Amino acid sequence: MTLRSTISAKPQVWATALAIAVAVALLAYVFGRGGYVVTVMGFAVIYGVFVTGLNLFMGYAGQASFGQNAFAALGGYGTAVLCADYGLEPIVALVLSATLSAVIALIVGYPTLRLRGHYLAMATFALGLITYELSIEQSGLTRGFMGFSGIPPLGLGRFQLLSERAQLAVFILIMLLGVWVARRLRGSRFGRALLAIGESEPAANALGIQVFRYKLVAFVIAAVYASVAGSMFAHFVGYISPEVFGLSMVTLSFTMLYVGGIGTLWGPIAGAVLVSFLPQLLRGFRDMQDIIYCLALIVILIFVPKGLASLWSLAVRRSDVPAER
């Protein structure tokens, strides 16, 4: 090695040291206060599962999509169905559940995903409305605006997640295998055609990458993302209701996007955790909490335009050493 490459490393590996440093203070104190803390987190941790399938999607593939949460939805409802009316295990109806979605985004997604800019934007937002409806209107099976109660944690056979600390450790073990596999497909053919269809549809075409074809497939595997982070939630808090699928749940996944940083590997997990705590911090201000908290995004998205994770390049950049000749 180098001396060069020996010491352009250094600042790479001091600021992955603090990031570990500050996830894993972040998770002691998490663990260690308990209570109402644990339960945000684990909030975060979901919308980090959801918001990292749809960044494959909107990141890397460069595609609109307003209507992730019908698949959270179908997840979330799926899981409760199967698991309060029929019995099954919470593990294997997570799974029924994401199979179920990956079946019907295929089929959504084949005639939608010929649609491209607002159009698409549009025909998403659509099946995320029809979704919330159906959810509201099919109160025999989803019972409708009374919510879905007696949902149990997850847990296969004996092994039951009973308390939050537990559920939020086997979720945050859930999130890292969702980013790892995003990694993985990132550097593999199949990333490196959807970041080819992101910058250019028509130069990615002439280069013989079937664009057709890699949207769906992404858009299948963000569903089945959104599918999983929608029974996550179900099984952690016990009830669900139509409103949780809802438009915010589009605001806030959007939100968590920009503001970690869209495209990037771990900038939607520090949106998420970041959005999810923001409020939080910002309790004490009272009347002026949803001020302060929507200038606070306004600020880090003016000053921070690429999102929180391009302050990672930046720190390595500015402590880079020229190399002595």
Given for the second form:
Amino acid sequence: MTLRSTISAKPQVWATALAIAVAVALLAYVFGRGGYVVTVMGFAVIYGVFVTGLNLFMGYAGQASFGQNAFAALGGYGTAVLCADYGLEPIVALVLSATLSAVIALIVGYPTLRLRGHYLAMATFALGLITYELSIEQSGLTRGFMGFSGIPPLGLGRFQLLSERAQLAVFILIMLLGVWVARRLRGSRFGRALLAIGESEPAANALGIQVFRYKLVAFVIAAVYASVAGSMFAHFVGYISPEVFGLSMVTLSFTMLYVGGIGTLWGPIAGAVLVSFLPQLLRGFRDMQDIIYCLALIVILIFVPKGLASLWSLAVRRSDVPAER
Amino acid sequence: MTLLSVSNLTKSFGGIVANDSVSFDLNEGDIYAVIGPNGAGKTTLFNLISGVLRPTSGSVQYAGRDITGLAQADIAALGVVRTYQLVQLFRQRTVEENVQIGFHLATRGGVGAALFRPGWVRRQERMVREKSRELLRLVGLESQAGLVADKLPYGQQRLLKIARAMAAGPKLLMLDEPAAGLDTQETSVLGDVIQRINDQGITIVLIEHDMNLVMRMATRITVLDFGKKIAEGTPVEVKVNPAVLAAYLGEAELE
Ligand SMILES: Nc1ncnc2c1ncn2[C@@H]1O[C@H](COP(=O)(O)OP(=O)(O)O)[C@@H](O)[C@H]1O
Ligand SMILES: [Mg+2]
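Please supply the corresponding structure for the form predicted together with its partner chain (the preceding block corresponds to the form predicted alone).
Time for the whole complex; same chain goes first.
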């Protein structure tokens, strides 16, 4: 277009190139090194899927869900039961569990999403607790608090992804698909409606956006992401228990969202990776590790309050492009 | 040609009669002003016309059809679009995005359309982008398109609200106190924008306290006081109407 926009496109290109370089270097290190680093990266990617979905509901539509772990549990147990007990194909089990999660999200969301603010937070929180209880009580199905082991790795037909490296590679593809979907949604009429709701429900309503309906759809989509993440977890570790999908999942995912940059496309992924690797980086501190971990998070939130993704927009600030990565 | 016809419109809230048998007609192409002291019932009148409130009695005819008591969204879909005194911009979104969100009612498509982007969706998105730019040009904000709306000065935020309302494709645009809180310079820019919109053939109803603006722009004026219409006419007629002068005594001065 104009000379000015050609010049100002430069920092954007550089920032994107830098971000890609960091990602490639990290992956090269992870796949080269192998061992526990691959395991940590696997968890990071699983959480990346989880928070990308949650971000649609919390970051874009501006709603709070403290019960997203319920849908991860549904995905995890769905995959465990269907694959280990019924011998279904992993992809079939994943799709069936995600469908069930979507239906339950619809049923649970219908009455609760009319609630506002902390009522919604409490209702979703209760959902997480109830699922947790159920996964202990329904021990015929879930093996109770002892957990469910012997879940096969991800695979297709007779072909199984036996190494963690191979699983990680497929997980990264799944995550990229998840980000691609989020990106398509973001840049559409649907996504704009979510953003509008996130900022001002009365204004969105006045422009003809059916606020409740859009919230419900966002909640269902987030539930599908959570469910898929749960299924991935079950395959990756081969073992799940009620604890795995407990409250810590909620706090961890919130940390990732805010550290990475809520409401941005890649921020949640960056947050998932950083928050997953941070404890490993701090292992040298031994007893002090937990304290330093918390301090590190606080320092990040003080100096980059809008999350890691805001570093990217900082680099391109002068170029007049909307800050959206 | 009559575009909007309000007959004996009445609305009571408990004991308060906010609109008391108000009637007037406005023609296509008008810039029609509704004035009156605070609490006279102007915003209530807008709420009744646009379907936010149901009238206690009376009727609203728009383009030859009875729209009394229709839902807000249905009335908006017919081309009656309003800005609200209290409804905010999307402050953290860019200027351009604010306008794009305004196209919601004028476009269609949900999750499936977003994911698979068939041809009609791509064409629609292109249309949204182009028309957003056009509307920003119309209100003089095209060079601020990428700016976060919050960063705009107050007067330009008001213009952005109007551009956002225009995105819904109004035939009748209702503006509730668009100049409130603006300085003379900003008000004059606003007046030009309203004139440009009107030049495109869009009929305008305007609630306004700024008498300079009203007298300069309005083709006709209705004056409300305590829910009743006390006068109607051209600016020149209204200015010298004794009932109007009495109602405004101690209020704003009529120019
Ligand atoms: N939703 C409502 N409920 C109760 N009273 C209302 C409501 N809306 C307006 N009123 C009353 O109706 C009268 C007219 O208000 P309004 O239409 O806002 O006046 P204006 O816009 O001319 O200043 C006021 O006395 C106001 O208190
Ligand atoms: Mg008012």
